[in-house]
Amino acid sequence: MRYKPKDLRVETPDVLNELAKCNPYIAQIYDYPEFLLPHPTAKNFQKLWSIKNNDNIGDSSPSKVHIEIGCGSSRYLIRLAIENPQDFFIGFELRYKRLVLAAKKIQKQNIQNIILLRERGEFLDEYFTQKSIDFLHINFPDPWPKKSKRKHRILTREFLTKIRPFFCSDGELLFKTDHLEYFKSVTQILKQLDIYSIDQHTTDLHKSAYNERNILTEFEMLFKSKGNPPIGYLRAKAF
């Protein structure tokens, strides 16, 4: 069984208070229980998911379910959620500060179709049933550039194979990265697997026809200020 951090408010509130003196976001992450789960479990996620569904769309299921792994402070996720109010969005992120910043924006804009989890994307299969995900967005994940560390990349053959059953029919994987070696590697893996089909692909997103519909992430905003390095983008359909 994998290790999961304990709820410091319950277990050791004194420790939480001390940690918060150095990083106030460690405490602030608990301030948004209506859409942010600091210690997610399948049970409390499903409970919040059910509440959100009933509040927003009655007893029916949302039109589409989107997941973003590594959502950061959620510029991309929030824009998608606003543009698609009929859909539902789940963001996975580990950094306290990024989650709190995202939560503040979601609360300020009164966005009702987002849930944030402080969780690693590798474990998304613990929260969803098979054939329940329509879109999986992965933007600028850690490329782990050293060969000895590439096993830590999120997009591996093993992960892509594991998550395939969780996609709905014609579910889509959308991937962006400025690390073109990583991009080439993922492209090769997808082509070798017989469970995905790449239908959009470019090694320079901002100069491609796909850029017209592109939503900038926080990283892309930073890249634009530093000379716009080429960004790989692909969309692959699961079948």
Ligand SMILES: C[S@@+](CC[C@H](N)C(=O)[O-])C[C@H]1O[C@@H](n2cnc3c(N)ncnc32)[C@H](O)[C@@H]1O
Given for the second form:
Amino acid sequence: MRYKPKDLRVETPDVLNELAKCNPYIAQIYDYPEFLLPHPTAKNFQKLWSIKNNDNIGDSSPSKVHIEIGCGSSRYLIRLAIENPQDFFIGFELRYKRLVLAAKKIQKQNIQNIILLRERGEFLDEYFTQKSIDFLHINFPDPWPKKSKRKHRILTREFLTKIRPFFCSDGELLFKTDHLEYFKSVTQILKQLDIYSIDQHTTDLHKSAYNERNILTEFEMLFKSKGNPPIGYLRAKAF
Ligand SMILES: C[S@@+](CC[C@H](N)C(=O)[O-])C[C@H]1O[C@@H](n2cnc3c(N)ncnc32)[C@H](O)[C@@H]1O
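So the form predicted alone is up there; where is the form predicted together with this ligand?
The complete assembly is shown below, putting the previous chain first.
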């Protein structure tokens, strides 16, 4: 019988050893301790952060801090990190396979400015101090389309309110999704909250002027190959 604990945060290495019998990627999650934390805590994250920033970048405070929640196998995060070597990138992701695939790419390309956490994005406030995040990227988050399940969405009024103090002044939220109802709902929440100002907004990213600088995610590439549905994209400043 498959062994499946429900709460990610109570998983211990022992529990993971059990799970590894069904999923080979679980065993590989420990192979990249220099940039992937399978059991992150504020303490081990801070330790890794200072090691990476002092030793690898040569600067204790990177110019900009980017976070991506649900980075998948990190096509987007890796491109951004390569384009902005002076900045620092932290990816939150839950799935073992996607984390391991991302880690393999990061290692192969010797990218030094990324840390991956196997953690829920909802807990990002446990890892960062207030006014420390420059960019928060959320690409194609699980849309939870059923009305009764919408409370599971990452971008809710509560979450957007909770994270506002963690943005630096002029910090920005970048969001894209193919689920236009979710997109409309986030747009509405941002307008109502009055703590963010939407600077860029389109319900058809690939046909808009913003497409020129767009970095495709894995899911976006998949959508493109399967009929290319319109994609909502917005960029909002926290003020
Ligand atoms: C639809 S996929 C999109 C992946 C990637 N952003 C892309 O566009 O290719 C959503 C991803 O978010 C991850 N995820 C879901 N809930 C999450 C959460 N609460 N915190 C962090 N990641 C989450 C899933 O494991 C999945 O890889």
